[in-house]
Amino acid sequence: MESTKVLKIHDLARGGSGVSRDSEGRVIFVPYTAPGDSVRVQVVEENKRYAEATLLEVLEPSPLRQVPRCPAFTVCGGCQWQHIPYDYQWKIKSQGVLHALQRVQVEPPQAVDWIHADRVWEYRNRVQLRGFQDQLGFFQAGTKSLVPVDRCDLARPEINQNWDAVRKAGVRLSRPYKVELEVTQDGQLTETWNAGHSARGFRQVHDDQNEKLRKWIFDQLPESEVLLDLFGGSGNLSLPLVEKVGRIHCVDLSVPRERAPQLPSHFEFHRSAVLPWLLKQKVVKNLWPNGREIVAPQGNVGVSAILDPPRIGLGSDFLAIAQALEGLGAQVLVSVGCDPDAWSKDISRWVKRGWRLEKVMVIDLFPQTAHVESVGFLTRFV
């Protein structure tokens, strides 16, 4: 049943609500509040260990608190951390991080590189709107409501500048439209009418964070006779590499559907789901043409990979992924993940079949939400 209390919130979750503890002792997770703010809310879900609650009013804000950018702040559903200054978002995405890792007993390396956000504002080079007539927004969080916006103050200037000629246009329309914005890496504007999401290809949405992440995944990777980008969209860790490794495997159901003309032969395109496009390669010597064996030179190793799969990590695929890389001869890897969890519970696994965990890197690609992503550097020598 509701119920309305009054609460004082004492710590942040690294999914972005506050938390509190009810007379009780039980733990209540509040989201758009800050540590040492006093609140009341309405419990909206009770479980035995926890409780889920809408917040009603600030009674008493905490010092930390300072005033969102965006008028939808808590009804778009876009952001969850306008209210908190950038310093503590990072401090808790760092701590969420090392949380997660120890939750499940891997030990962090002493080597950990922590890569925040220099540009927490106007860094989205894509957003998605929805519009109807004259109105032009997102949906609110978790429905199809539409919240009119006239701008917003993640996306690029390029994107806010575009955002009443959008608008008219959509007027013309008779139905609900959806319109892709994309900022491309040459700088132009693109508009995307009423298509599936990335329908012009995945791409990361923080062009200066992903440059630097692209950076750190180049410098771990060693020379190397083959490397293997799983869950690789349209290559975007993997580009970097053509001149450091030998042939190049992009893996996913979403690599695109032509071929660029300035990409270099060894560069192959895969479009397949990762299992089983690594399932059919029996032998190590498939990947390469005319089923020559491997011979690396001296001081490289002959299979590396990169493994970026989506939010809920490897799941049930795990064991069969690792098993076909292993038998791939795989003796470095790159894990990345968008979710501390899931991406801790893929290193364990990893670390409990033999392999090292020599290095991590923490980068934040998504200032003003509770997102982080987490990379880790694997190796196995047998």
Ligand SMILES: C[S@@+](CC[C@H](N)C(=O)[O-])C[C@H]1O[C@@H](n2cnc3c(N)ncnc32)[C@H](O)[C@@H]1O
Given for the second form:
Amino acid sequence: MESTKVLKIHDLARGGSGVSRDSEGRVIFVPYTAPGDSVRVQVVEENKRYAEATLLEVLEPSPLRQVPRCPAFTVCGGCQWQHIPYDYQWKIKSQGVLHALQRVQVEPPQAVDWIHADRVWEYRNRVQLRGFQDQLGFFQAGTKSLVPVDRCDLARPEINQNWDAVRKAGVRLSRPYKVELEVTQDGQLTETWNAGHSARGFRQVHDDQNEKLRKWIFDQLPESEVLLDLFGGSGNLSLPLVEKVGRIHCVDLSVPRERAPQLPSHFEFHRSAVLPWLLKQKVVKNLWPNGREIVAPQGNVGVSAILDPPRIGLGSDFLAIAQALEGLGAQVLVSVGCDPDAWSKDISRWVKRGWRLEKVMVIDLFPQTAHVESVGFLTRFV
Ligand SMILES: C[S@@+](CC[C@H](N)C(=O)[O-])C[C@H]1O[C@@H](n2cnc3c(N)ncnc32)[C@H](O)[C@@H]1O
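Output block for the form predicted in complex with this ligand, input the form predicted on its own:
Below is the whole assembly, all chains and molecules, this chain first.
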């Protein structure tokens, strides 16, 4: 294997890396580079079709570059794109979702809403930090080595203002620790020390963007008798719809986070895995109060669903979930995904089953990173 190469970066991949080609025409991905950079790299992995390299030196920087705000950028691994101006980040993200749909032969609908972020720094309402002795920071991506930092430019100011106090509290502990700092909806900072993964349940990290996501879903979903909020967390996406639907069933593996104080009686939370829960509904038909099946009045929707699974999408459960939902009479659904490829794959499977992709929304919940959220509104009127 050749040790180092000099390359010109000519593109930015939606996964986050800069893209070049070697003399044989093979694609090489180089993280933390920008189109127009001349760089010296070390190839670290290669196969017939592409190679991956690490950046050793920027020989000539692209005019596109901006100065990253964080001194730990490229070391901590949390952000991929602090060196890329936000407008360009957004361009790559939006093109990326269309590309992912095209790869699975889904024609994007006419109606696509593009919702970029206005707040592109200091937006994260929670961070998970690691510490030992007088050091506090993040684990380097894919490793357990601590990168000490004294602030995070993605974190909300309330978090950064308390950074030093948390570090001092950590010094008193004799072992390495984990602490999650979170700004609650009412602006209070909470600290959770050494809790297990997802101990406090899931919460979208960008509050402003989350409000836009909730509104978009509210606007798409028609009135229905029953709404199934699957992988629903604490009902973040379905709670705004309480006035529009007769009954909401929110299903999630994790514990609900702090909940709205007065949840209406027609919102029910079920702590369960989605598939077994759905299969059980088919048998006991207890989705609706009196055990009857939904027969929606002409022109009305009986069952609607929101599906917001983890990164991998519905994966191998897709078929069973789709059959169960169709068996329950679902006619409209919203599919949310944070990985454009996994989400597009699910969308293509819905379309192959006869669902119609009416509308798509692409929203940036994670500025400075290559992540993007995609949402599809699908219907099946039989
Ligand atoms: C992307 S989050 C979406 C949460 C919610 N829709 C929101 O906006 O806050 C995915 C959720 O899926 C849950 N989850 C993961 N696997 C699950 C499964 N097999 N069954 C039910 N919930 C699951 C996680 O606990 C997490 O809350």
